[in-house]
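Just one chain is shown here, as structure tokens, and it is the form predicted alone.
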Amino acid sequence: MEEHEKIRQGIRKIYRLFIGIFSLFAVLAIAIIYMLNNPDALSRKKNIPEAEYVAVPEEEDYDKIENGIHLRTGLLEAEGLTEVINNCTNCHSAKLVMQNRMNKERWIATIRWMQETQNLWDLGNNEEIIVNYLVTNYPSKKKGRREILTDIEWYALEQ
């Protein structure tokens, strides 16, 4: 009889172990289903409102020019402005155009570099119009970043 009792106790232990493992799997399955339905449940972020969208300017303001400046891009109004906007500001900001002041050869070399490495399309007849606009309105400057400081009273730092 003792052997039958030992076998029963062994079966009970296995049965309890089986119930425990099954319960663990059930809890894990419920947790996984919950996380799939609520992915932000464990996120430490608080309820952050969604970003507000900025209204796109109306068509009449889209190409508005005031005081010789194209308001949307900041480029100077001159012959070739439309071509520059249509071909240059598709890929980068107009500010990049304004800060890179170059002569005709360097503008052309920059266009060739963009065509070879940045997938800039063939500008065709627009290239001459664009380069003339850039050379006229954004030429290279002979002056450096600022003039040399003059009439400054320097003082010695004490140690």
The other form holds:
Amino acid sequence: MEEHEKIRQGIRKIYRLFIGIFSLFAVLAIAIIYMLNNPDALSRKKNIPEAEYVAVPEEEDYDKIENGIHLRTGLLEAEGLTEVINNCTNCHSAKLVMQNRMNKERWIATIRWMQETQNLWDLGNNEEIIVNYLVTNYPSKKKGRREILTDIEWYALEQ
Ligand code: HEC
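After the form predicted alone, can we look at the form predicted together with ligand HEC?
In what comes next, the whole complex appears, and the chain from above leads the way.
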């Protein structure tokens, strides 16, 4: 009888062992499946909130003109504005264009210089439109020298 009891106990031990191993595998399998579905489960990084969206001006605001000024570039609204925006604000700000007041010849020379050294493209028919726009709206203010005096009352020196 004792032999019998011992064998029974042995079987029970083995049985428990199997149950234990099996449960371990089951838990492991569940954990692996969970990890595969949630790769970030163990990482300590907190969820970073989605970057707030920067308000992109709507299409109509993009080329909005207020009080005769094209808001995005600051250029004056006049004939040729579109050509200037399309050809002259790509590489540098429009401020560089506005602050340089030149006459027609010097504008053409500046354009040639940019074409030769700065990869400015051939402006084709737009060149005339652009130069006209610039000369008309941003005329050269500086006078090379003092203007000739008029209205002078000459008087004879007395000796
Ligand atoms: C392909 C690029 C490009 C385009 C397009 C372009 N420029 Fe320029 N421009 C330059 C570079 C580069 C400079 C030098 C900038 C600097 O010195 O910081 C420059 C300089 C200038 C200057 C200053 C010149 C000086 O003597 O200081 C003026 C004015 C100017 N550009 C006007 C224009 C106008 C008008 C147009 C449109 C017809 C135009 N740019 C288009 C590249 C360009």
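Definition used throughout: the rigid core is the maximal C-alpha set that superposes within 1.5 Å between two forms. Residue numbers count along the first chain shown, from 1. The shown structure was predicted, so the numbers you read here are calculated from the model rather than taken from an experiment.
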Inset, instruction - Taking the rigid core as fixed, quantify in angstrom how much the C-alpha of Ile14 shifts between the two forms. - result: 50.5
